[in-house]
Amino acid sequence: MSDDAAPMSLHTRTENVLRNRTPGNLTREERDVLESAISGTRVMRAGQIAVRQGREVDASTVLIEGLMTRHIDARDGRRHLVGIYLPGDFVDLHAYALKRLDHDVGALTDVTIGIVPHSALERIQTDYPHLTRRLWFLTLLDAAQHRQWVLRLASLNAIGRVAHFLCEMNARLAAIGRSDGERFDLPMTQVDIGEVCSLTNVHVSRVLRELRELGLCTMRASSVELHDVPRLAQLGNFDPHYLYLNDATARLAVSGKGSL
């Protein structure tokens, strides 16, 4: 883990915070506040780990850029993905409570994150109550989006979970402005998907061409293209009621942009 991340202009480290959630976006005064909590940025490379599970922590992390994972290493040795993050995402705000975690947090793709104290959560949750509820907003959302994860696994056939997945990963971006409703980057792997949808990689690569044949998706290295957002979203049971989206970005994630 590197300090050598570039100085960033007032907000960008916050921008995607709650960014397009009913709560509604933060305002200028509870990003200032989550700003100054903010104690400095760092560069991780894909691969590292963040936080070891079991490790005593002080800080939690704010994800500003790039991909990263909750995962869990089975005794056989195989990494089972319980979460991924994207830029605007606390990625271990629960750790402010538990102090350690029992799973690893690490870096899916290079990444640049926020390092927030806990001290500073602790004046946060003194000083400003309001803030504080947003807050805890974000680890009863993150406890929501695990709970679709473990029903997606427990209901859905192999092809239902990978759309499933697919449609959160479009719902989540576009919320950030990282997807039009149909189009976008997703740097994950066939075996990254197969950890999140429990399948082996061959298994993935056959959904994958079985939805390009059913005309629903294309996925070409890390560029993921929507043919039919709402008959994918049927094949994989998918509303996004759990994100706590805006109204538009919620119909954004089942209709596409031709919905806009």
Second form
Protein chains: 2
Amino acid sequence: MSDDAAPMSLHTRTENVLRNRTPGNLTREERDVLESAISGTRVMRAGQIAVRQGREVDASTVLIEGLMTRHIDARDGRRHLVGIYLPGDFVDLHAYALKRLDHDVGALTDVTIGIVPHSALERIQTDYPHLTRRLWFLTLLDAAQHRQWVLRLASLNAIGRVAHFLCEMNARLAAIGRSDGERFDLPMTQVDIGEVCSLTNVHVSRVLRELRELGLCTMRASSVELHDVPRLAQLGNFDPHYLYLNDATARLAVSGKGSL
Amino acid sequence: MSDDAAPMSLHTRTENVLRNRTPGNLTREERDVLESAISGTRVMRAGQIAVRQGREVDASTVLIEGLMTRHIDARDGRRHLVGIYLPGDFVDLHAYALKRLDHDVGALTDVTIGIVPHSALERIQTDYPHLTRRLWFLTLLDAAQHRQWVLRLASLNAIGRVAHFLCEMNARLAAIGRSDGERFDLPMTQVDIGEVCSLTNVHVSRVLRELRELGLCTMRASSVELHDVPRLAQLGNFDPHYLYLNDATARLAVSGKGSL
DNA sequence: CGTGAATTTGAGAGCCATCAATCTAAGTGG
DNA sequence: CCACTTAGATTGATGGCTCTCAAATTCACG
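Could I have the structure of this protein in the form predicted together with the DNA, to go alongside the form predicted on its own above?
Next comes the full complex, and the chain you just saw is listed first.
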């Protein structure tokens, strides 16, 4: 379960953790400590479930490469995403204190993950109060994103929801160097996007067509291009403050232009 | 700002914190420590804003009496609740690590709150690792509730949302001894409920009528009576596991009957 | 008893779901 | 090299849930 797929140079596994977030990147020492808390890495195929709802777990997962989801299967048989995670995100850090999750964690694409035993987190909690607070902060970031997802469903219509989601992905990907502020890869199907925005794939298709016809963005295969970030942000009522990005990244996220 | 409204006997201010939650109530010592972290109490009138979005804060708030909300004003002028809080809940504990909130915190009714300076939380974090973890757990409970609110909006129709919300309130109120499992006070207007469930007050009215006609529950003024908790829970796809209640309370929350 | 807030009811409209068929692209095997 | 397969995307027609607008009614309270 923990055979390293390929040797990784020191820090490459945690380089994206809290990268470009506002209280500043992790210090060198914090990176070392966190890195050494990873007992091993693991590769999973798209579609696999990493953690099942209700199952007791004794390790958390940091996503190194790929896309993962938190999702809940509703009674109607449909799957609903309540979170989506990028490289550098802890997908189930909250399992450390919760022990059992209230949702599933799955791989949306092929992924590489790092395993962080809760025993290692215990040691961090007793020995590194500052890093502990950064980890706590990470789970609070999650909560802030959840609140924004509530707001997205509550206050936006279909096109606004998709615009908001694309803006969020653009901002978060830019923070980890995977978007230049306007263009990025997003290996999601229209069904996936529907599960995020609570829309049918049929309607997602119509919305993407409208965004295309409005000249706001194009999405072909897994490649997204935002042609007018400011107007998209307005359409989706997107304000990146909830992501706690540093200033440069936040500016990029609403203008599409700038440098990191 | 911190004149105690009325003298309170020791522990009455924190008696509801984590009460009947699953890793067990706070220990006597933890209660003492937490109680002494409260620098004072404050009374606020219904409708007042306690913390404004984006404002930097250096203290958190524990709700002692009354109802508070986390809400975000959308561009369309409508207010959307992203959380609702009961006595014993920390309404903005996350401000300790976040410093600036991504939402407003307001009083839904007249409330009494306890002020917990972040300096006191710092001391707890360095001196009481176990209590720190319980506090972390509290913020994770918030996140779990947020996820369920996402799911409520994403997967349920109007009547299901209201049913789910009433079940949640019943469960959480039962945990703090404010519901007998079927009957409780809930001083909210239909506009308020609409802001929770993302419905117009007009439609909330229709939904409550339908619930009444189905014999599932009646809500008059601020008093709620659930006539058939199991059917309500089914209608709202309500499963209280996300609240991490202890077993007795969880059973009560889906059956309406039982004792704590 | 008057006043304003909250609730209730009705009529009409719009957004998005549902159902169904078609189309495209990529991969597979003969 | 092409028929076949399959997942994903697209388009059209229809319907339902909930919003909007408007008016009436009830309730709390001074």
